[in-house]
Structure formats: structure tokens, C-alpha cells
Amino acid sequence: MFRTIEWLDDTREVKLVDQTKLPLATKHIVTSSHERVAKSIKIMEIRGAPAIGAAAGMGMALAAIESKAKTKNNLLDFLRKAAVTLNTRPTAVNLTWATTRMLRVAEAAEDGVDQIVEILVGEGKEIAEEDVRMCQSMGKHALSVIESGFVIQTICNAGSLATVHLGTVGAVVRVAHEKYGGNIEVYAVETRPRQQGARLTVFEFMEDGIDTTLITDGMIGTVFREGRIDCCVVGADRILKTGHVINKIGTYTMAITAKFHKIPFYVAAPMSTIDMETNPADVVIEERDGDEIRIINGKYITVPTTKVYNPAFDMTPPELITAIITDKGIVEVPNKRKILEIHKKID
């Protein structure tokens, strides 16, 4: 698969897939503006954890270009202002992780404005490296539980789409499949109301010769007692200290079902996703316009003036998780104390 996000040095811009086009055309956005790529992570242009954070690592760089600034703390003043511009979407802990990031950078410099600007560049791209070496990581990790021959299914998009290449979940799945001479198969789940996983998760394994069966959210509990799945592996958006997990809306849906029908139920995602801060009543879901569930193709399903209740995310508890794949490791059965365990790794 092609990269979803990457910075290009001969015209010092932004250069990412525009997702809501996709599957029916590939379309790319270019900009040298750190709002229009604060626009993109808000209407959805670019989605997914790792690759919205990707995006305001690339962003907070585009503001310290357009800064224009002849001091350090002009520079900073700017840089801050941006940060709160690209934290659009609040329930994704890698986007303020990435701006949050760059500041530090920018503060702990001691250079001249220019090399702080360059300084912001090459780490901007750093983190959108990272996350390539991440995803890689947490593909060869879940090989201790992904057997050749398996049925994964997953939700939403969590492929190469959700990241700057390969993918959380899509590493799982393409790594096995690579290592299993092509012996994985996949059931995507279509995912209302942005039916990202028929749109995108299908998109991108059909792609790459994944054999990919299409289903709707529906259909989950009909599958597995069917007995057509070997395993869940779904993404992360947030992951607490405590082990609950804030992904895509269905996804508890997902586990507490899989957990009825003792299938084992997966999440893959990198450290950069764990929260080591925040509670889980302090979580903020992120509740979008109603007309994403109103409206179909640009026409109303329903009397256009009814009440919607539209979260884009839902929590799941650590016990109905089996475990954590990240790219430092697998966390089975997540607490609190295993958390903290494996967050000491992170370099």
C-alpha cells in the first residue's frame, strides 16, 4: 500500500491521501498550510490514531515555516497557538501526543530560530518513521498468536489507511500473511456510520491479494456462532493505564459478543496510544453530526429533522480484552500494573 501521509523536501509540503474519496478515486492533498492540515484531520480527509498524529507532527512543522519568526519566543507563541488549531478531535490521544511533542522540541532547542525550524522539520518526519518501525514491530509480535490458517476479523480501519504505512491491524493481518504463504483471511465489519471498513479495510486488502469478506455491524453475533472466525483484532485510538481500550463505536459491541462465544478478542496498537493520564470517566467521546446517520449518499434515510445520538467511539473494558499487542510487546489479559509494565520500555 501506498504511504497515507508524507512530507515533501523539494517543496517543504504535506503530501496525504484524501480518504473520504477512496475507494472510488485516489485523490492527494497538498499544502504547505498547518490549518489545512487541521481541516483534513477534522472532516476526516486523513483518520486513524497513528496517522492523525502523524499528521500534526507534519503540521506543527508547516507552522514553524510559516512563523516567519525572528525570535525563539515568537516562534513558541506561534507554535503553541498552532498546536491547539491541529488538536481538532479530541478523543485520539496521538494527535496532542504529537503536538504536544513537537513543543517540547521546540522549547528544549537552544539554536537560532532557522535550525529550530529544521530541528521541527526532521521531527516531524521522525515521527511519521516511527510509526513505520512501530507497526512493523507489532506485526511480528502478534505472530505468537495469529496461526497460519486463521479468520480475523476486525472493525473500522486500523490497515495502512489508519497510519503512515502498513497499518495496527494491518500489520497483524500482512505479516502473517507474508509468513503464512498467504493462508490469513479477513472479515471486515462495514462500520456505521462511515462504513470505514467497507470503504477502506476492504479496499486496501483486496489490494494486496487479502481474501476479504465484506459484513454489516449486524452480522457480528450471526459469524461467530457460525464458527467462521478464529480471532478479533481491532485498533485503538486511546488505551488508559487501566487497560480500557477507546476505539471505534461497535468495538465493545465486538468484544462483549466474541467474549460470549470465547473467540479471542485482540488489540493492536502502538505505545504512543497509551494514556498513562487519564481516567476512564474522564475520557472524552467524540460525538459528530447527526447527518453522518441521517443521510446516505447524499439523501435523507430518515425524517431529516429526528434526534441523533452520533459517538464515534465507545470503551471497552480490560476483561473482555485478551490482549495488547504493541510494539514493544503483548500484553495478555491488561491491567493496570501490566500497563505500566511494558509503558517502562518505551525508550
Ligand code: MRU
Second form
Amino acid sequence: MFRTIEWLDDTREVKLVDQTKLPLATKHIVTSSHERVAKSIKIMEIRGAPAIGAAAGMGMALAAIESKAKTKNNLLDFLRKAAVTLNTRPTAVNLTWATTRMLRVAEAAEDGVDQIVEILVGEGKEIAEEDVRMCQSMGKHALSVIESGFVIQTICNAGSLATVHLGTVGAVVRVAHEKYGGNIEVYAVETRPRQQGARLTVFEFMEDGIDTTLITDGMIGTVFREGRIDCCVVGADRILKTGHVINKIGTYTMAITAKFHKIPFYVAAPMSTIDMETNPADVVIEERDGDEIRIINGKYITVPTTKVYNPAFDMTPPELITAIITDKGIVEVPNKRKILEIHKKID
Ligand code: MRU
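Output the form predicted in complex with the ligand next; the form predicted on its own has already been displayed.
Entire complex below, previous chain first.
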């Protein structure tokens, strides 16, 4: 798989794959504007928690270049505004995590403005490289729970396209696929309304020659009952210190159904997705435009004036989760003590 997002050293631009066009066309957006990166995040040309974190990091680096600031104070003012501009989606913690990290680096630097700009470019690139390393590490840790011959069900897209490269669930599947000589299968849930499962997960796993079957969201219980699935592995947009996992709408229903059928339910996410501050009641779940549900392929498929409720994410409590697969190891039956313990392992 290609890289979802990269920094172009020669032109000091950001290049990202336009995910709204996939799988029918592979188009890229190349920009030197942090506002254009913010727009890409908002309209989901780039999406997936780690990928938008990396985009926000590089967006901050672009902002530093764009600021043309002569003093550190002016640069910091510009960067604080850029951080607000880039935070266009509320649920994935990786966005604020990346913009805050970039701001902290700028604040702590004791160099001249030009050097701080270069430090920020380096930090933006490093966030992306770290993401690749974290995914590789998750894939390796997951081998202790994924066996040869497993059929893995996933929702949404937590593959390469949701990260910089490889994916979270993507890494779990790809590393096991390689280790077990291709003896791994995937069931991808379509994921209404934006169909990230059908459009993106199916596309990228099939590109890599991984045996993939597409099902609609309503078929989850049936494939469990029919014994087709060995385990579920899903991504996360935010994991709270309590062990609650916020992920794509439908994850909670899948976890409840998996528990009923005694199917292990794993969450794969890097440490950058763990939020040690927010309590479950305070998580902001993004509500998206009702037309995402009313319209398919440019045509209304319902009464155009119908009311719609369209939360993009849901929250799964820890008692439904078998384990969280992180880049620092596996947290079985997550709880506050175990999450605190693994969080201490961040370098
Ligand atoms: O609305 P999206 O497409 O950004 O939602 C993405 C998801 O919910 C993913 O499962 C999550 O970000 C984990 S990605 C590794």
C-alpha cells in the first residue's frame, strides 16, 4: 500500500491520498497551506484517527513556514490559531494530541525563529514516522492472540489509509497474513453511512492479496451465529483511562453481539489514541450532516425532509473488550489500573 500522507522535502508541501475518491480513482492533494490540510480533514479527504493526527502535525509545520514570523511570540500566536483551524473533528484524540505536541515543541525551543520552523518540520515528519513504527509494533504484539487460519471481522477502515502506513487493524492483519503464509481472512463490515469498510478496507486488503469478504452492517449477528468469525479487531478514535473505546458507529453493537456469541473482541490502537484526561460523559461524539444518510450516489433514497440522527462514533465499555492491542503490548480486560500502567511505558 502507498503512504496515506507524506511530507515532500523538496517543495515543503504535504501530499495526501484523496480518500473520498477511492477506490474508483487514486488522486492526491498536494498543498503548502495548513488551511487546505484543515479542509481535507474536515471533508474527510483524509480520515482515520492516526492519519488525521499526522495530517495535523504536518499542518502545523506548514503553518510555521506560512507564518513568516520574525519573533518567537508571533510564531506562537500564529501556531495557536493554526491549531484551532486544524481541529475540525472533535472525536479522534489524535488531532489535539498532534497539535498540542507541535505547540509544546515550539514553546520549549530556545532557538531563533528560523530554527524553530525547521524543528517543527522535523517534528511533523517524526509524528508520521512514529505512527508507522507503532503500527508495526502493534502487528507484532497481536501475533500472541491471532492464530493461523483466523477469520477476522473489522468495521470501518483502520487500515493503511487510516494511518500513515500499514494501519492498526491493518498491521494486525498484514503481519499475521505474512507470518502464517497468507492463512488469514477478513470480513469487512460495510459501515454506513460513509462506507469506509466497503470503499477502503476491502480495497486495501484486496490490493495486498488478503482474502476479504464484504458484509453489510445488519449481517454482523448472522455471520457470528453461523460460526464464520474467529475474532473481531477494530480501531479506536479515543481510548479513555477507564478502558472505554470510542470508535466508528456500529462498533458498540458489534461488541455486544460478539460477547453474546463468545467471540473475542480486540481493539488495536497506538498510545497516541489514549486519552488520560477525558471522562466517558465528556466525550464529544461528532454528529454529521443528515444528508450522508438521506442521499446515496447523489440521489435521495428517502423522504428528503425526514429527520435524521447521524452520530459518527459510539462508545464501547471495557467489559465488552477482550483486550486492547497497543504498540507497547496487550492490555487484557482493560481497566483503569492497567491503562495507567501501559501509559507509563511511553518514552
Ligand atoms: O470517520 P472516520 O472514517 O475518520 O472514522 C475512522 C474510524 O472510526 C477508525 O476505526 C478509527 O479512526 C481507527 S483508525 C486506525
